[in-house]
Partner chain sequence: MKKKFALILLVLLTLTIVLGACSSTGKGDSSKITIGIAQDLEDSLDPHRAVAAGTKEVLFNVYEGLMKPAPDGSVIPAVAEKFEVSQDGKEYTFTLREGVKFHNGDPVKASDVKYSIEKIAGMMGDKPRISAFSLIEAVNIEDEKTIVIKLSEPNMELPYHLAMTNAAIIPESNKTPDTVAIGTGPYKFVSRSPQENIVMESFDDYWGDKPFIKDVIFKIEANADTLVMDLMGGSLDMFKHMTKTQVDQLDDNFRIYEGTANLVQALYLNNKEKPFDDIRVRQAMCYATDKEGVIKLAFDGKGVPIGSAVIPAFKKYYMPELNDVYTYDVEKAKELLKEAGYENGFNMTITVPSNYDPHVKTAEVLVEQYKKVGINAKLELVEWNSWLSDVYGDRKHQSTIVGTDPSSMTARAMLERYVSDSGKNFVNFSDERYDEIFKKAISTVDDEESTICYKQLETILTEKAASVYIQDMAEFVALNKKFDGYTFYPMYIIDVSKIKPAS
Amino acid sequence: MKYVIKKFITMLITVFFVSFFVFIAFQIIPGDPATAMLGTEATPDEVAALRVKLGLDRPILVRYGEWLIAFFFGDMGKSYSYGISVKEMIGNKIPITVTLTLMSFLMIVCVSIPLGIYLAEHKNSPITRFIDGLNRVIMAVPAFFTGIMLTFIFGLVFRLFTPGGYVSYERNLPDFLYYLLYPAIAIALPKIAMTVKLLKSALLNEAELDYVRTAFSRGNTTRQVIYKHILKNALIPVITFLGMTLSDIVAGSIIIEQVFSIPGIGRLLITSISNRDYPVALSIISMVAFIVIFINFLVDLLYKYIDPRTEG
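Now that the sequence is in front of us, could you give the structure of that chain alone in the form predicted alone?
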């Protein structure tokens, strides 16, 4: 219980500092929300009046404190640019980003674990050597570049989808999922390569231990030894990595949304920063930070459950 409380308090402190430093950063970077809303031809008096209306004339710490309390109770404020609830704006985008994240994660799990086991079983085969070489190449390529290549090959050359032709899930769910397939692949490919390499190495390392030789001496086949004895121990670092990967996907989907013109949380964040719409940008960054940190918190708890020797 002490371990859980310690991790939970650490999580809350981390989220607090992230939101605080982001809030401060938005106050000191060039650009004024009032000027952005009124345009460069607005008079100083008009800008000053709008700053008072928006509450931008008050001390930074006072504004941050009010925002933090409101955010804690689910009130994210109103958008400077659109004058509507930030929660409403983000709520419309969350299903898109969540779907993209889950699709990517399912691809990673469903492909990397069976493939990693297969490569460990056939460690000296030509196919294994080929996939190992391919993995090195895939791991070296950033996800956004993979997304660009997928758009070019499957969108422009083979015309399997229309680049930029996003279809809303409310309009047509199958087309929506099909359009997200390619960005999900772009996000998943590097993580699949890393997970396969990690699982294969973990399996081969476990195979050298004494308990494995004992299992073979009892007449077990290679497949029986892997699935009944080795896999459980080899999956411990893999599960931890997959948890960290899930948090990476949440952040990585923001970049991929730009490449594929997906109107999710990522595009809304970029637009809000460009427009100096700080209530929207701050809420998105804080929400994403909380999700990433919370996932890592759950991974820590899972790792502690799997391996009680973990220090608290």
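For comparison with the form predicted alone, kindly provide the form predicted in complex with its partner chain.
Below: the lone chain, stripped of partners and molecules.
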């Protein structure tokens, strides 16, 4: 329990620092919401007037303080670009990004773990050699390119889905899930390749260790040794990696959302940054930071479960 509280406080502090630096960054980069909103119609007077109206003429720390306190109480403010509350805007987008993340993560786990074990078991078969080669190629290809290729092959050649034909989850859930399948694959593929490689080499390394020989000499079958002894130990580095991957997907989905025209958090984040709509950008970045830290926290807990020797 103490451990959990300690972690939780660290989490809050980190989110605080992240949001503070983002806020400062917005002050340093050129351009502000007023120039963004007025565009080429702007005259210096109008920009100044709008800055006053938006409260941008006040000191940085005052504005940050206000934002932080409001954010803490669940009020994320109002978007400059859309004039609606940030909470409402983000609230609609979160399920999209979360679904996409979970789908691709599920794919990674479901494909790479059985596949990794299979490859370790049959390390000399031609299939293994073929998949190893394929793995190297897939690892090298970035997700957005995989995304464009998938769109071309499954969308235009086989016509299995409509490129850019995203369907909102509020309108049709199965269509929504089906559309997300392809971007999820695009995100998952390179990660699967990496996880498979990692798991395979971890398994093979473990297999060389003394306790494995002991296990065999006790009369266990290969299968028993793999599942009862080797796998448990080999999974530890894999879990670390998967934890990192999960946070990586949250960030990586931003690019994939662009490729597949998915109106998730990523699209919103990019446009809010370029419009200097910082109530939106700040809220999203702080939330993503929070999620990433939270995932790491869960991974830590998982370690303790799998390997009780881990120090808290």
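Positions refer to the first chain, counted from 1. Since this is a predicted model, take the numbers as computed values, not measurements. Only the largest set of C-alpha atoms that superpose within 1.5 Å between the two forms is called the rigid core.
Once both forms are overlaid on the rigid core, the distance between the two CA positions of residue 275 between these two forms is 2 angstroms or more.
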